[in-house]
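The form predicted alone is given below as one chain in structure tokens.
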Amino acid sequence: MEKFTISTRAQRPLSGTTRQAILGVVASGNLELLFERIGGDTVEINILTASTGYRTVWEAVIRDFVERTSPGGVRITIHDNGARPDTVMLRLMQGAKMLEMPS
């Protein structure tokens, strides 16, 4: 089990007005993500993973996600349940879209 935080800055705050979104359920064999607006242009991602030693893979996935969506002002908490990077990226993109919806 490994737990770490990746923080970076986005080009701009994520649009939309939805304050929070939850995706997936760990017990279902999928990863679970919680998206929360925190304001500003910082992106904070807290990761809890059962697979140790893959931080550089996580950093690459997060860098790609931030370049694609510019999710400034968002904290994301991930419990990965051993999910593959492509599944993580899919859920990150879905979560950003959910926050962009009007509340």
Given for the second form:
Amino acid sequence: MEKFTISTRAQRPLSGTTRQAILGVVASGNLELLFERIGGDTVEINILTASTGYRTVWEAVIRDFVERTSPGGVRITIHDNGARPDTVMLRLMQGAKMLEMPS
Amino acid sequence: MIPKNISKAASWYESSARDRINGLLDHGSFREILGPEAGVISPHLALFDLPPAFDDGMIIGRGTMNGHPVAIAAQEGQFMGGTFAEVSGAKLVGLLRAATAAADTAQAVSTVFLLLDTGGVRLQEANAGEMAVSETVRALLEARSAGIAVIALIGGRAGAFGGGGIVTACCSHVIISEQGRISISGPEVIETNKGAEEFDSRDRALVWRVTGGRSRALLGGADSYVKGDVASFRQAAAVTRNTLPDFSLATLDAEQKRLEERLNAYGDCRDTPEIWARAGIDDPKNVSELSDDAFIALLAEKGHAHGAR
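For comparison with the form predicted alone, provide the form predicted together with its partner chain.
Time for the whole complex; same chain goes first.
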């Protein structure tokens, strides 16, 4: 198991007013994510993953996600149980959409 | 083939624990206790190099059902097989005890719904899990003694096995779908201990024929049989709230007598079609092939009314 944090900045704060969202499940090949608004333009992603040695892949997926959705002011905490990068991307986009919905 | 009439309805079996809660209670009424942001996670899983879940696979809280305050707990069957462990068990026990403590106060709830979906105790936290099951049983019976209905809803991927089967049997009412399964020892456990001749865990039809919702409903192990969509579970949960028997010695004696008679009548049967044949059901081999509507009609005619739970 490996634990690390990836911090970056987004172009804009994420729109919408929902404060928090939880999605996904810690099942094989899946992951759960907790999205929390923290304000500002930083994006903080805390990752706990069952698969060791994939940090560069996580960084690439998150760079792509931040470019696409600009989720400024959001902290994302992830419990991963071996999800593939495409599943991770899908869940990140899903979580951002949930926060963008009116609360 | 997926039947046309349910293809667009949310399936209980396919839904996550959180989706089941939201589909069961009044829209937007659920208030979670110890939600994911509280960070109350298993202290043991990291020792085994396993990732935890924010809610430890047990979501608890309060909400309303047709405007009436209720308490609710839902297990996530996909996380660690929907297990009883230290944190998940403490959350469930706490919810039941809080419901009992709140009886006859402004915070009272009429019902606790248990959306169980579990293979039993979590092996990595076995001692804490076994304790959790026994404490859950005690807390559940105390809630029933305080006049609170405790209703199990079974229809998830993991079924209700091990401690989950015991907890289910202690409830005041059990609602089940065809996909739901209730038992103590799981098929793999029986096969490991007694061999495939005793119970072939890979024979899916056999597993569902014996432990599945239809046989449980026909034999009185479950009280309400519903179609597998979330709306049907909600409908059954709403009507059973006020129709429960007394939790008294007379009720338990009657149930004990019913179970003895059942064992005498069917104890030597090797498979469910033999039971259905003795029970006078036409075409006993076909029970698992019937449509839900046809089965519900058969159940109304031939089912063992429980009445004693």
